[in-house]
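Next up is one chain by itself, shown in structure tokens, the form predicted on its own.
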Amino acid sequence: MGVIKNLAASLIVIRQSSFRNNHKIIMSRRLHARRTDGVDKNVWVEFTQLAADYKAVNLGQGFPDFSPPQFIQDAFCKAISGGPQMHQYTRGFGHPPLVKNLAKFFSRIVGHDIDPLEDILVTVGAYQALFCAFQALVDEGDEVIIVEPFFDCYQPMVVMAGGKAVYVPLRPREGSTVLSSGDWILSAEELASKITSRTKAIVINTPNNPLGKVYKTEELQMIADLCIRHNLLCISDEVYEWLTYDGAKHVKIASLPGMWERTVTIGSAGKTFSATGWKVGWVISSGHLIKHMKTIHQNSIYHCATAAQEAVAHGFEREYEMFGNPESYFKQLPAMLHHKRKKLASCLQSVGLQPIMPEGGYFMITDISSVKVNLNDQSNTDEPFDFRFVKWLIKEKGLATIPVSAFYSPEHRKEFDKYIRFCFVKEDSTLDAAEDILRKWSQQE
């Protein structure tokens, strides 16, 4: 028996040693894919957690802290109580009632008959719509021109698709006092100079996040002319399309001559109906482009929540009938946000800050270059000024915002690190709490 016990113990030692050696062999190999190199950091993860840790008044993250309109809530409740089919899979590329209503609604805006089954892909929010577009249309070595400032996921999505991001910034108009996002312009010469034989697409965001710029028709025509001349695609992120102020008009670049066949338009029910947690988005484009995005979708997400799509379908059906009327939510929401935008701007001006009045969207940026604060935290001296300022504002004053340089490439970040972004799509009580913090701080100075 002693021999058997010794033999068994020896076998256990050998097995454990073998396991450890195999484990070392496995662990010595590269675990993560190279496409994830350099794209692991995320400004939303970092600053959302920081705001939560310090229980800050949150004007950072872009979501309403008020409810969606009652009619869309009722549509959702009706959907989830609408029988077994509302709790099961629907058509993978988009719930039939939703794609039908999207096609009907946007056909008259674009001026092109949109095929609901061929020209639309419903996605898990605009985020997945963007992912499908970049994965399906950007190949290894392709260059993608991104107009800055840009929503921060564009660059990592281009990189993970094997492409190279090339940047052209909007810049404040020279020789004038910059008071509006309309004073930030895109240089036609600078944009044209970035186009090479490897350029595949130009990415724009209108209304822009974080700036609030709404591209004018002549600006879009300049971009369209370059796309047509050089046979480029245009990926147009238009999630804030209904949120324009002071007479600014949103124009879809896909509606311009020669652009339907080469434009990928991104939309969001979350921003459209103030229901960001529903995560319903879409891509509208020519079927010859959409079919490649469907391939990515069916091999990743495959399907979006049926009940949420049903509710959004009812929302667009209502808005089609109400379009242009005062009862339309697409009229009521920007009117409400116009008030909130003015409220935040007045608050910032009252404490000596100079906001850039946005023509559209959820956000307002302000210049902080005149603010004098002690940011001598040695742990983050390598960070841009606005990153350090926002962290100080959260930790010391309890107010969360977002650094604007996060929306720029490393090569241009230093030029724009004296701005921070506020979200004004909040209850008045939230804006009042932020105003109270700013006034108390101003009085201490």
Given for the second form:
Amino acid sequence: MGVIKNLAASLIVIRQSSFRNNHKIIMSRRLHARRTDGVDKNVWVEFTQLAADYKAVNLGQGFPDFSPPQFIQDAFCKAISGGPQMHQYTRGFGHPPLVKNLAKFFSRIVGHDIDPLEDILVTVGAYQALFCAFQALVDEGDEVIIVEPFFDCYQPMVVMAGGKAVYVPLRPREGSTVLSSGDWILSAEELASKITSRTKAIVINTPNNPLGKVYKTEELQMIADLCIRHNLLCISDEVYEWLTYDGAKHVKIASLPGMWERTVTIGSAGKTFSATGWKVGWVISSGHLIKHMKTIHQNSIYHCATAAQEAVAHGFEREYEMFGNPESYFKQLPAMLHHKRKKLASCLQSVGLQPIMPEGGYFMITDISSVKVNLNDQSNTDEPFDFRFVKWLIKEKGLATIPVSAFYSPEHRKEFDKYIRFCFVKEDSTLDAAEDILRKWSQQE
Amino acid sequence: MSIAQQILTCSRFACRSVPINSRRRFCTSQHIMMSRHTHTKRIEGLDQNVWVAFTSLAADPSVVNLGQGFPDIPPPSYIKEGLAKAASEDRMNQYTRGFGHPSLVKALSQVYGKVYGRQIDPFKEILVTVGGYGSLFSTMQALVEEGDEVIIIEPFFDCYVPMVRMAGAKPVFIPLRLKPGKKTITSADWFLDPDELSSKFNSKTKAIIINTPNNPIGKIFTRDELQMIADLCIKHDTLCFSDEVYEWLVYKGHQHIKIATLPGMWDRTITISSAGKTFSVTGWKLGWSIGPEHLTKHLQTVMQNTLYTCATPLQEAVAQGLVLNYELMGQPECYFTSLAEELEVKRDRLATILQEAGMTPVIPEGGYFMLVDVTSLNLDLSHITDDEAYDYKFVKWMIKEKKLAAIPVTAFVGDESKKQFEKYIRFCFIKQDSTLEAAGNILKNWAKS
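Having seen the form predicted on its own, please provide the structure of the form predicted together with its partner chain.
Below is the whole assembly, all chains and molecules, this chain first.
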């Protein structure tokens, strides 16, 4: 026994000294923090790379391939050539002109006097707003209810905050032909059954990514009732708030009675002004919740870029004046997208696919269970069907989409692996190119 | 208690504590809600912040602001033009690669490949972040957790402590100490005691944070000092987080050395830099972390779960600025050297102004801050009864009475070292000559009175 111990000890010494001599120390201790366990995979990193590698016609990741409106580009240029202070630090919690304009604009909509300095935090995109909300409000052991399908980052953010994600799915209404996102509903009983004494918050996204559902007032009231009864917070991701079609109306749950003080509403300049690369977002909520998010923000990145905030401030000033006017970008953008949505839907239907018409947002999901194709992939039969299908579609047909099971919990992924998501916020030429690919493919069958 | 009584108690509480929102239909007790919805444990005690406190005080336009560290001199014109040009290209207004815009990480790989004298993989060994702050945060969240200890050298850039604590770890402090008996003091006179440093390392030590050139003292760690730190890191199998945001601001006779280039250190070091400090555009909030793949990949995991990607047009503009200066490296027109030359003149001017006013400046070897010992002014502030360190009281008094803003240095030290540093205040000298002269006038009049 002693001999073996000595041998083992010598081996360790030899290993350590040879490492040192080669200056190739790989640390013997565990390096990464536990909070990064299990959150390293990311559908965007994987599929954006693939789409780029294969130069696919990209209806995958959600960003416009057309330019932001002229007035916002002009505002950015003006900011860039503005005084020296445009290139230096601004107020950490949000550039004063921006928070003032956001407060003015949204007070009118929410029906509550929003304090620009206390009730708003500007963040690096809605992504960072979500991060601040989870980090500020979700503690170890807290449960967070997430409505499926969900924008994929909610789950790893809850996990990273030490919380436990509890899922409740939107389900197609009994007996309907499931042709619209409006046919997917949340059961009040099922939702109520998920609430425990550890439940801290519920996360909703309206208009929803990927389904496109726009929650109606009654549906939000049902959720609000539960929040109030059980003293829950509500995190409401409303980045697509201006994009509603066919008369669907976006309703802010924060405007319902008793909800202002318990709702965290998240918005995005990127989605609002078709400038996703600017990464300017915000949280609007009651000051007593915002102050905790400010603490996270001041201890993580502290400031957001000044010039971009200045430009967005101008954008909101213009839209405040134009509100309700046909020239308002908040009317023009959904009108433009309405036509693209129709175009994509017809294209998918013409090749025998079944799209679910979204009431709002950037995306359309399609049932692919009728598609007969030999995926020929020896590698990953462990992966859900839609993941494998999307990869095949990129590699073999040069068309990029996103697998919808990426928006479901690990527990439910296998049940919902027959849908893929298309983004239609693209130039008509991109949509035409996609149509060509799909037509050729269906003709080959 | 009957339902009626409960409702009555509830509404009485609500009436007294907060103004009733007439839109409320339900009786929601604000008190009950707030006790349920308090902040998470990770931010316990982290809500105070020196910048939040002092930026608003100094915002008064009549105050000469040598406080917060940002230039009031313009950035190079090509950098602004680069941004305007980038913003005019359609795809530059949409999402780019999460871990860093390709043209930027390639440019960084080029510039730093030369500086480090090694090949740096642009995709695996670099992460672009929201400023140096974002790099520090990604590093802490990725590599530091409960049970860890992190050594911090005082004085330190104030965010290190809350970030270490937010990650659940324990900060362990070691102060820089002043060599006594010198007439003109420079940042080189501040040193780390080797035995004291060694005593701070133990099996729980996950990392040591160094900042060179240092904010606020301006010290540039020598090769020997870095070697001493490196030896300890290797001996104790510790990581090193090296905040080098002022890496180009090095004055004559000194050299910035990257600890990651010392033997055995590349594999255990994350080096942090800032476009804001490099190109005088602090309002762009772009920075980067450079390190070995086995560490950087965890920072990338944090990035993809926090804010995912940084702004595209800004990254493109920084990439172009880097490419331009890469060509000029070693030449006087290179901004990496020309800015330092410009600042050295300002450094010397401010030092003279302070000496003439009877204060004792600590001449920095690098960076754009200068520490000043205000003891000789003999300002009696005992009438101010706030429970604050002397330098906090001094700076607040100076802003109010003399219309000159600085930053108190005890904001950069732990509680136990406050006494050692409370007679120092920090001035920022990356300011227009007119700003420095205005400060000079205030100090001249003060000295006379």
